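This document opens with one chain alone, in structure tokens, the form predicted alone.
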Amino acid sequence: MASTVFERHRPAASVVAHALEHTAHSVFWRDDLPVDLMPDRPPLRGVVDADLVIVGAGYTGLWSALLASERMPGSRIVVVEAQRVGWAASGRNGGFCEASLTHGRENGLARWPDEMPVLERLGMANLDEIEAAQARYGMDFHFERTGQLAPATEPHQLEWLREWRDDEPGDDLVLLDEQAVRREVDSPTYLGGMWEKRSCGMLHPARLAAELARVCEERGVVIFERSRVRDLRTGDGVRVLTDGGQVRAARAVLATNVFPSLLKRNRLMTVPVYDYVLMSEPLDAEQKAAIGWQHRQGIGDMANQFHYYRLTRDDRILFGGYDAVYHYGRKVRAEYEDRRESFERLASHFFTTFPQLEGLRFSHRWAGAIDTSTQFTAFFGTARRGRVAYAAGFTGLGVGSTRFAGEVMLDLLDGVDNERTRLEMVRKRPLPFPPEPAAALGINATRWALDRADHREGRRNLLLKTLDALGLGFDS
């Protein structure tokens, strides 16, 4: 098989060492938090009344709240967390903000083809709303409207390029040959690029969760961490129960994404699958100019097992993806956060990409796990008679979308018949994943021919069409 680039010029393993030497295993956006920031709240104890009760303080669920309280003014709103608000993966996520609900517009057309002119328009308002919601609510999470830049990095991925520009005209793409896409980010890795210029933005993703969080205990709802949801229980209303206390409301949001779900009807629906991240110290005025990168664009590349990147505030290059480790009996566990040998490919990577930086050392790393779906993006429904509605399965591009969840959540649970609830991506179910070790088996082969695939030229295996005529296929 033919050789990446990532492997054609690695660096030496002397730069990967001394860059990785002093990281601190810990996520950088919850330690850049102000503390005014993160309040410790108080567990959940004896019995509290509610109108609504959420399960779950990261996006979906923080969203969920925000959009309930304007639309029931004067209601009583309690958010019940298992850890600290914005713990899991909205706190620890890259920041990339996306007007796509579909994971893409290829995904969204291979499953909904002929909804993705509503879905793309939803899109992009409720991009919009995420970005005004700075004004409007006095908000500060470092939002930056971008747009996204995907590099091609090897030759057969020119021709994905020019496929994507033909295939999707309009004002936002911008072509880029291999000279201008040097001028924007200069890496030797470059071949040619499309920018996205509008559809997606840069923000500081525990800064989100915190500040919503903030505005909600400020329009009136109450939330409580370190309080794990053991049971869901519904007769004449929905009753959550923790270990120290209950929450009995009349009606209920599961915003627990990849952590297992209190439905049984969703236990197989997603899986978690472990990402990996590292941050870099700031860069100096030196650093910075021999990168150029002054639209500050967020950055994906076009292979299958991609790299993201971006620039923080600080100039500081978060730099994640590639591996993507799904682990035997689809637990999520703190042990597999700390994986040795993805942090240095990610180093090396990293340095094959930036060489001028060669130096330079990175401050922390992390992981999280993300919840996968078979459609990979977000599913919908409701259960126990309409009473508890669910959004899951994001597949790593929430950060938008978790606000348009919290909608469509809150339009099914109040019965509402518009043109979010008619879409079929709402009202059909993805299939499930299938049981271990069926899971294992068929996840970590879908990765081997994922990136066998990236070693020839792009060119997919029977495995690989296979799941593409069954719907199952993902080209990222």
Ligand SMILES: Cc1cc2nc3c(=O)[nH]c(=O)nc-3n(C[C@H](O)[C@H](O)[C@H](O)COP(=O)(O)OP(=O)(O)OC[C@H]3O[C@@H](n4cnc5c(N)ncnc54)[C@H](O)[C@@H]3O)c2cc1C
The other form holds:
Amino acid sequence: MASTVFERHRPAASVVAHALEHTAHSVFWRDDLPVDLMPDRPPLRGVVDADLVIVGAGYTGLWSALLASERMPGSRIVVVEAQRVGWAASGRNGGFCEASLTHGRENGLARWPDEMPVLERLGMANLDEIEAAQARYGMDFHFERTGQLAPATEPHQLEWLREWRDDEPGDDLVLLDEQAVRREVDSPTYLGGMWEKRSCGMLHPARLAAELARVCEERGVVIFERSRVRDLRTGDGVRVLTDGGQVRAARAVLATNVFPSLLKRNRLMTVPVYDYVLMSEPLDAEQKAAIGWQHRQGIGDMANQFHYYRLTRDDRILFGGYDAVYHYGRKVRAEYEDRRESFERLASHFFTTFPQLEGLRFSHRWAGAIDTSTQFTAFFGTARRGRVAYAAGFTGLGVGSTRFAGEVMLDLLDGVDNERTRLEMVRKRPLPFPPEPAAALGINATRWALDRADHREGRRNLLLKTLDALGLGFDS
Ligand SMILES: Cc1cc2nc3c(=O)[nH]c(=O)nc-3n(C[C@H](O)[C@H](O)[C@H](O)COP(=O)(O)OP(=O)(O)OC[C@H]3O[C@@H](n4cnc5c(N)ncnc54)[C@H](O)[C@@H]3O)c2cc1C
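I have the form predicted alone already, so could you send the form predicted in complex with the named molecule?
After this comes the whole thing, all chains and molecules, with the earlier chain placed first.
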């Protein structure tokens, strides 16, 4: 089998060992939050009445709360969070905020071809709203509308770039040849690239969650932390119960992402897939000059097993992805977050990408669980006679689309017939994953096949072609 550039041009083992020598197992973004953005909120005690109760204080729950406070001024909105605001995926992601609501254009076109013009317009409007939120609500989450660069690192990917350019007319895309892409970011692995100029922004993930919570509270939303909801009951209204109390509300939003759903019907809809991330120390002027990167784009390379990387405000490089690990039994567990082989592989691929930076160290390493669904993007719905709305399954692309999901869930609770609720993507539920052991067998066979395709000039085997034809698959 052919090798990839990351195997052909490996750095010396000592370079990787040196870079990981003092790396803390801790989420950089959370460590980087000023203390006043992390107030300690009380747990839920006793009985609290509300108009709307939201379970989960990641982006989905917090955008739902903020948007609800605008739609229903003066109403009582309560958020109940099992741990801390933004501690899970929302506080530990790559911070790529994309316009796409469909986990990329290709996935959207394969599933909802007729809806794509609407989905793309709504997605771009959603991204514009997130960018505008900084000024509108007085937030600072380090948003930069840099766009995104997709470098080809193997010759067969150059053909993919040309097909992409031909299929997608418009001013957003700039096709770059080898020299041009290396003028943007100087990696010897780059053979060409595509710069999508407007459809993506970079942000500070933990700041976005913390700022949403702060603004929600300024608008009267009440947030309880360290309060896991154990049960959801419905009668005249909705009750969510924790060990210490309960919220009685007219309606509920479930924004629990990869964690076990409070609705039985959703338990098989997603699987947790672990994604690993390194953060470097800040680059000095010489190191920056050695790689260029003046336009500070987010970068995602083009293989099935892809890396994503970006600069922070203080010029560190976040480098993540490639391994996407599923553990038998669908569990979310802290012990899955420290996986030496994944961090060593990431560090090795980093120095293949930027050999000029040999000697640089990584200050942080961490991982998080991605809520993968079989359609790679969120599904939506209501339960309990329309009183409860849910959205989950964002896979690896929820930073932008969680805001859209908040809008959709509030529409669904209001029974509104509009452009969003008429979308097939919103109305139709994808297939669930099978129970174990079939889930682990299927997912691991698919991962193996995707890795093989990356080693065979992208050629997909029978399993992948069959899954493609069924609209099924596995992604991160
Ligand atoms: C390592 C990593 C990198 C990623 N990179 C990107 C990226 O660059 N761009 C992108 O678009 N997406 C990325 N993603 C995905 C993105 O982070 C998620 O799609 C998004 O944050 C989902 O937000 P959420 O609010 O739905 O979920 P979460 O942030 O997971 O929040 C769910 C919350 O619900 C709470 N909860 C769950 N069950 C209960 C309960 N019973 N009671 C009370 N509370 C409960 C949890 O404690 C949690 O706080 C990445 C994800 C990971 C893990």
